[in-house]
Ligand code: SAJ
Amino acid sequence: MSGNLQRILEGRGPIRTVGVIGMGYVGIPAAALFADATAFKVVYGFQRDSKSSGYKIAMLSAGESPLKGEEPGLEALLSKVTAAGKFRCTADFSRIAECDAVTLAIQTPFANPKDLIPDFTPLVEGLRNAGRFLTPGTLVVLESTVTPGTTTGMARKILEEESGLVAGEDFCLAHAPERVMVGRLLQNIREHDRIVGGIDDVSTGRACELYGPVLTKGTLIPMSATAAEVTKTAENTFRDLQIAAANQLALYCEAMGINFYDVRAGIDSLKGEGITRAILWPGAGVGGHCLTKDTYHLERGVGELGPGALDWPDDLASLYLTSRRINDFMPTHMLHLTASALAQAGKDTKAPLKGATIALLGWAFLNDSDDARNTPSAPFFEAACAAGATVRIHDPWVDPATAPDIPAGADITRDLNAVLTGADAVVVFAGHREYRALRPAEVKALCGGDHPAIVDGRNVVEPDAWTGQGFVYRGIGRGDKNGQRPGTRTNPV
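Can you show the single chain from that sequence in the form predicted alone?
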């Protein structure tokens, strides 16, 4: 414990002014909640005035949320704290000098997961901005998911170089990873337990002082910075592993001609003390910013320890990386299901996708959300186009003007009728409520063919209702229904 740092904090007093660097899905709700807490006087949201995201400054300054999906309470809270003068969004990073605490909520993707090298460019820029204006006693917290060892390594080095101060002696440094899900951002920050890991006890304590006022049900869980980094990467890795297990079982059920959902219900029925058999849902693929990359951060953290540090069978691949490959395969499986359905519907069995018109429903990776980061719809779109299909895309939530990384030739529209008209196959990639309400007779009339295909990647349609209207059905995990003749219904044994 640094006596010097403790003395600086005692002289500085409690945290009153907070800065949040990065106005995205994590930074915006965090800043709004900090601003709403009576413990804090003012909160600055720091956002680069760039061509791609500078528009957020004006919107947030007016109390408006640039996040277009449903986020209960967020718009009202932003309006409240902005009107009260407690929240201000700015591109002036020099105001970091006014802050007692600064958090960084910046994405940390992998440009190429195969080389396990993350793109820390935006994070490094954020750290340099923070370090450039750092004052003695300031708390700096990384909320971004990072490779274990980043807080005590790269982040510390950059902050010290830019500020001329020493972490643990002159300023506090910690990692407190975000644990939010789009669609329930405010609820998650308030109610989830908060992992807080400082580089020393003083830093951990100061970080707990920052996060305590915004928690309602959640509790603070202090640990070391590296342990906090491993906690975040591991919890997402485990979720990815669970999804992969469900996806693999769904593929097995398809191959054996049985219903995954019957099997899941049967397994879930085994209950009792000490029994845990929870199984997640299979689907068309995993998207989002976290699950698609956090396994690679965890793997990289171990890899950077050097050869011999990990005791592991030489001939065995990482269980976690194998899970990533399974989940990355699911859009390809959706393409295989689509080709199979088109062939059954009368297309050329050797090249059923060539010349076909596909209505791709859902560009967001999450139902009833506009979040399209790393959407599994993208690899399906590219592969279907490469096979000679024409792919039209519908999403009622996604704004193509702000959606990230849209492939060339991909046009996203909110005109569902236009997308469905003349389609040979309707392929559901997102579980939006709009798709759960689709009526097969109406869709059939728009498609126009005798036997259009319906390929369900999210278990949102009732197979018999669609085959009864003449559709050729395919669904993930529905081995009992895949391949049945259009116009028929099957009954459970």
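Computed from a predicted model, the values in this text were never measured in an experiment. Positions refer to the first chain, counted from 1. Throughout, rigid core stands for the largest set of C-alpha atoms superposing within 1.5 Å between the two forms. Compared with the form predicted in complex with the named molecule:
Between the two rigid parts, the smaller one rotates 12° against the larger between these two forms, as C-alpha superposition shows.
I've shown you the form predicted alone. Could you give me the structure of the form predicted in complex with the named molecule?
Nothing else is written out below except the one chain.
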């Protein structure tokens, strides 16, 4: 870092014009909040005029949000800042030359769900566009979740190549990871603490100048760019780890014939000074676009940034990768529970799934949500079909026309009666409110058999109410009820 950059910034003055590249669920609320801040004069929302998302330009220019689902306050804020002339959406990336600060809010999905390698193509294109029109003193901030080392590595390299400028000398560069959740975008940006990591102190300081005006409850947490990248990936890695710990304990409780939820309540009761027990919930699996990939970003980062520097026990797998494997095992466990219940209900014990009709309830990865990215229902569906079952899928929230990566042959319907009619097994994968309201007697009448199976992956049904109606019950963590004879309330022998 030289005094050169500081001098350029002093000559340039405070940030007044802001650019946000990527009009998605991260970029749109961020741009609206920057535009609403009195500190800034005007905000450009940069959006490629592509076939798939070019429509957003006209909508946003009219002050309308192209985002699906309820986002409290966003529509009104967009309308306000557009009418005030403080926000403009454009495909003209050359206007980046007018910006004192440019943020990149471009997602980094898997190239394909199997190899877990992120597809940085869209981010690289955004970086090239930013670099092409970069001017001395501009601040560039990556908000996308990236592998640690990306900001000081690939991003810096592309920006310097395209601009002919030098990061830390001629322009500022930082990473400020987004921490937004759908349904509370504006609130999250305003109220979550904001990690701000520059490649040097001047960049960190300039990034704090950009984000400070949009925070209400949140505070700025300055650090290095790489530390910011590790913070983001690690905060999701730790959540995945906590879920895996709950899943492993649930599997232990099933094996020992006890109720995980009693144990959880017991553990949770330990309170007091300095005592923390963050025990989460076991379930049919972990989906979504955060927890399923951020561990791999972190693991790649330590592999690239610290090759040979990591002191780790010989032949011991990463705890974080082991957690990913535990969570990815849960759909398989659901299949094992389903097979076990069908065998108990009288199906061929050697191949209970073969020829069985399964009602798969829930395609979304999250309760009461239409989001199906990396859903754990998909591997269950594929494995059950491979075992010879017929699987009918219900989800009251997911739109089959827009859900990503739906496997061949998977038809998602909102007709619950049709899915339940004639089913040998009812398997709950999402804790949608509709499934908590299921009445066992009505479901039994639709299934038609003497002892259909109910397999509960989200702890939404009460076991005795279902076994009392003749169902064979299985539930994750319910070692006290799994195998209980239909019509009885006694523990399995």
